[in-house]
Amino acid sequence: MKKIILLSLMVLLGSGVAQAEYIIKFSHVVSWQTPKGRAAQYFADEVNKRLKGKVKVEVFPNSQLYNDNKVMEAMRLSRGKTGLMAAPSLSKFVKFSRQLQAFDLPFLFHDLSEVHTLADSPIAAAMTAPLERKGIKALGFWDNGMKVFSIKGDRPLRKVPDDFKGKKFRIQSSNVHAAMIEALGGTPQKLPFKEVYTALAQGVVDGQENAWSNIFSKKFHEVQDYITVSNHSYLGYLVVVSADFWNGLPAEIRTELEAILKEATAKNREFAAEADQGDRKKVETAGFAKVVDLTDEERAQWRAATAGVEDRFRDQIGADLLKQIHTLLGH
């Protein structure tokens, strides 16, 4: 009888400990080898080590838990001591804040340092503020890298619109991206990330745009003939969490999590910089797709062809906001 009582007491105590522990389920759609995947794991490892017994982070890569569309709906509905965290691409948040479409504009950023100038500014914080009214708390911006184009065909993408005509390109769910593809002469096709390889392999689409880490980790280069180093726009993510969960955390735990996330963001930028060079080299070494660099003249033609995209979305993003961004970036 004593053993039964002792066992019951142990179960109750164990249950109490479990109930007192905050759980964060970090869901993302890419490989753990990518800059986002590695940064998410770094965040989890550091939280689990430094906040042991208080907060536990579990990472679910490759859409194992949710895709980027479903995770945000689940996030808005989550309650209690288990919170959802994710880092969907910035284009996924346009329905909550049209201002974030600025990050999708072609040739807005010369390089990642300019992206960081905006992402770390009060302007970016104001752009993400509307999300909280929808139950989503923005915590920071993470890099993947500048995007390049790939294509299956008899020639690379160099001349616009000639090389884009009659070709279908997979894009993220972004109207800005769709307008850019149309401006270049191609046909946009919105598809979930997990369907991209199959769509390329089966010829559902002819090409796609992505950062080097995604191209290599998902083997897109194995079913494409050419990759054009266009660096035409930014592929980044917004780290978000259930607002009710986050606001319900004790202040001291929130402060510790924010500090660790800041470290993870710095790591993410390191990982993205490594991938930009390292994964490109791996793709070139693999020998499936030929990598082609645009000349200055060709890049100027691409920039001129897509210049109207910003004008088209000026009212949605906000003319004053775009002016602030251009002033901040110095161009």
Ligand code: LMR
Given for the second form:
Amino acid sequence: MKKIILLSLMVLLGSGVAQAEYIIKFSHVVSWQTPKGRAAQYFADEVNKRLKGKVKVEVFPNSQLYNDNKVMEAMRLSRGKTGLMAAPSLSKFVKFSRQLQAFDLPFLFHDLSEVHTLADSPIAAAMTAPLERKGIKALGFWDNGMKVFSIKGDRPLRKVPDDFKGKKFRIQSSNVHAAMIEALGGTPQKLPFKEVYTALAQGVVDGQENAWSNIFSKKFHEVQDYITVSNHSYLGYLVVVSADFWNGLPAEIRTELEAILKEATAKNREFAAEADQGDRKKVETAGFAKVVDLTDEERAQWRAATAGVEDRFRDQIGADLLKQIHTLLGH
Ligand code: LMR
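Return the structure block for the form predicted in complex with the named molecule; the form predicted alone was the one displayed.
Entire complex below, previous chain first.
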């Protein structure tokens, strides 16, 4: 009798897991409440409803499954009917596309609408083309927002290079970011996202740069003294999936997934706009770190200090590509 119960339980559980012909594991490193977390959940909910029995999407937030570097390796190796999907920050793709480093350049974009002008253009599609040869299929650009700087210390970051001197800043695995921190006068240190809170709390680094939703959801503001609203560069994502898995899907399923992803991208932009204002307010209301805005003059100094970063990466990114981007953005 016990055996029968056990067997039926196994069948039940088994059928629960294998509810769909194809499984997509969506792995990301941030909180579910960020623009990426919410868009990934939207995508999963809609696929699970509209493609029930055919495709099931499971979302793994907070680096539960992989960090960003590992996920791309795992993605390239994944086979069969389970596909890995992720949306790592554009700053983490240098191994796969040097062109995408353009998105990291300081003061390239005035605001998110300029980012969208580029992300929605054929130029951006060309920037992702090298990925497919490496087993990764790019599906779309998602936003987080413009980045601000936080710091522990006796004053906010305003004057360059003085306020950055002697301070260590956590950055993502981007050489453009490293060059930018050095140009501002600080010392960069690359660390995975999931180590940032502890590194700030324990003083391994003094500061970091990120978008508001990451600062708020991971409580960085609770262990920092000042946040400078610099909006100096962009934090956004490329939604990617195992190319083998994607190309092996029946065409009609792929078309439906693409349509749902397009909706999720539109939602992501709404979520990002909400977070930019909403999470800044939450950080201000929480009262831990004091939020300061740069004056126009200070901003001009930051911009001048970092102007050489683009020159340094011009050959890597592609001089023609950079020209096209500037023409598109009109500055
Ligand atoms: C970071 O490492 O700061 C970001 O890439 C995290 C994220 O995915 O927003």
